[in-house]
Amino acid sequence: MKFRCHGCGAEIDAGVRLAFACPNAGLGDDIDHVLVADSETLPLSIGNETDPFLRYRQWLSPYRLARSSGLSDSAWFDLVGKLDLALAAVDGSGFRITPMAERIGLAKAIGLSGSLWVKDETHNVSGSHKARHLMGVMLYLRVLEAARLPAGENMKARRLTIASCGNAALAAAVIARAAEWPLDVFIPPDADEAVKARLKELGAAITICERRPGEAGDPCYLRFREAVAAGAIPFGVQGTDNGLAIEGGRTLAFEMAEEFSRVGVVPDALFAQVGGGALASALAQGLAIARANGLLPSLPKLFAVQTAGCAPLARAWERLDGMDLDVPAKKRSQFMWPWETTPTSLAHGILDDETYDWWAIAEGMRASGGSTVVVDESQVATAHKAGRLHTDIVASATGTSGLAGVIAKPEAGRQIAVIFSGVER
């Protein structure tokens, strides 16, 4: 099973050595370095299960992996159905397909003249969609243990660690207490109190991380690398440091296309907030193979969706002006750099300094004729109440800041969708 860096071509092989960072990354070369699981054994086949990672394992590149290495199809089942109970035991409730649905009322109330569908992820996992892409990261390591290939070698030695400010942090505790592997979290000063007080139940040991005059960058990012220089495992969504935590967010990417083919309605636009980047860059490669394998007639137009607190990727797309992608993926210091000032915004989850997926992103911005959209606090305010006032989705400000690009770009088309993810605490 084969990873390749986008940035660098260099190739790995992921039973041999960890595929999460490239191994050309921190040379100081402004290469933006990100992993990419090899997909050449597409065209490949959809299961019945309600299970994600059961429905879409031959998408999945721990799937490909595990049978590669000697492992059978019921042994992936009883890695996913034991990971499932526990998950079900910690947070009361395993992976599910999520529903999505036509909002003809929310659509109404925002003025759109034509259709809005809503995928709900606030009953998922920790109540978000990043429980997804690190259920993907842990598979893989299962994976490794299970088969005993050489990159997990001395594995469970290693602590498990990542930065959030909220909905990532509590994907991965609740993640680390089912795998009962210790977890490290780095979140800033401001983190909910009952975020906090969760990931305490949950185990995680917690390090509140201040800003430092003169650094540049978000500290709890900062405190992580540091980490993971020291050894520890990223289980973060960050795609520049575990290219795998983008994998398992694909599998929502998936679920749209399949609904939107059974009910027959084709997709112009999908708006996606945008921090890290971990979603909208899950989203562009998991349509794009939906679409390869014949699940959507055309790419939907991805708006990424940034607030004017903190839009470091709306800046670099500026910046891009049409110009060929592989410039900016060989010098990455001249599109994407820290937010100079101290993010702010109600959609609080968001507000990451740099979209550290932002290439692969601006890859399907350009594939699907799709491109940034910044909001203000206006529209992310109106966008929250909306959600909260014509749906019976308990969504965060946060999780419906992409209403707010709709909101902002009405005449995307007339079939668009959204997601609504992170659960209102």
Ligand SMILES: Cc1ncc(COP(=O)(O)O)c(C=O)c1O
The other form holds:
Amino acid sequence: MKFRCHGCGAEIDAGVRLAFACPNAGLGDDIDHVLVADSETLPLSIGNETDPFLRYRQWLSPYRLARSSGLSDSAWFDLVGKLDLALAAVDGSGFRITPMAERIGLAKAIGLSGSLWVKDETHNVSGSHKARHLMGVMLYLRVLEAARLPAGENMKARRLTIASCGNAALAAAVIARAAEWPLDVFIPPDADEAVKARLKELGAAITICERRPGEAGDPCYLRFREAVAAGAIPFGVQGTDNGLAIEGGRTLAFEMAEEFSRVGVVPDALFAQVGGGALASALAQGLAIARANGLLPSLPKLFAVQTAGCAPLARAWERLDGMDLDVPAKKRSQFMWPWETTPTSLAHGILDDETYDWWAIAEGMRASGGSTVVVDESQVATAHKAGRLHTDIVASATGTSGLAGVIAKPEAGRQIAVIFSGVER
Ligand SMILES: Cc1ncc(COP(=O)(O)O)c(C=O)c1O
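Let me have the form predicted in complex with the ligand next, following on from the form predicted on its own.
Whole complex next, starting from this chain.
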């Protein structure tokens, strides 16, 4: 099972070396290093299970690694099944296909003349889509253990680690607890008390990261990088540190594509809220795979939504203007760099100062004819309020901010899709 860096082209065998950061990352060469699994060119079959990690198993690199390493199909069911039972004990339920429905009342409320489809991730494991990303990583670790592959050597002695104080941290803590794997979470001093309490309840070890004098950059992320350098396993959702984390998120796109195909609707546009970029990059990749496998006749236009207070992807997109994407892949800092000012927004979960996984989103927007959309605070607030008033989905303002993009660009298509994620706490 090969992974290839989309920036420098380095190849790794995921059974021999951990498929997380590119081996050439950190050389300071300004290349956008992210490992991506080689796609299967054969038509892939879909199972009839309701757990996406079983249903789409042929589409997932950890499954392909398992099979090519001598594990049977039933061994995969066993790995997924054990984690599923443990997730149910820790968080109430394991992974199941999440609902997507047309929301006529919500479309009307925001003045949309076409149809609006909302995929509801608020009842997913840990209350958001983030757990999908990390389940993909955990299954990879389990396959390495079960097949006794060299990449997994001495792995149980290594702790998992993440820098986050929101949905990603909660997802990591739930999955780590289910897998009985110790987790370190690096959080800022002002992290939400309810999130902190839940992380502790789940057994995660929390480190509060103060800014150190003379230090530039996010202190939580810096401590996370130090922990990884000292041997911890990156268990966050940035593809730059862990390319494999993107993959589990693709299941969201597979589910949407399958449902659209089932109801006979061709989506014109998908609006996705973008922070670090893992979600939109997983959607872009997942939709492309779904299309290649005949689930979609064409790609919906991908619109990446950021707030006016923090829009590093929109800034990069403007600079790309018609350029061959090989150029920015080799000159990252000319397109993507940390946002200079400290932003605030009701949608605080998408204020990442860098869109780490920006390149794959740009590729997805290019391939589909989409673009970035920058929304203002009143659109963020209107989307949140309309989502609460006109649906039964209790999503946070971060999790409804994709809809703010629809409000800003209602002419994007007749069949528009958004994802509501991140239950309001
Ligand atoms: C509910 C919700 N939606 C979307 C996002 C954006 O995801 P990403 O950081 O992968 O762009 C986040 C990130 O925290 C989130 O919590």
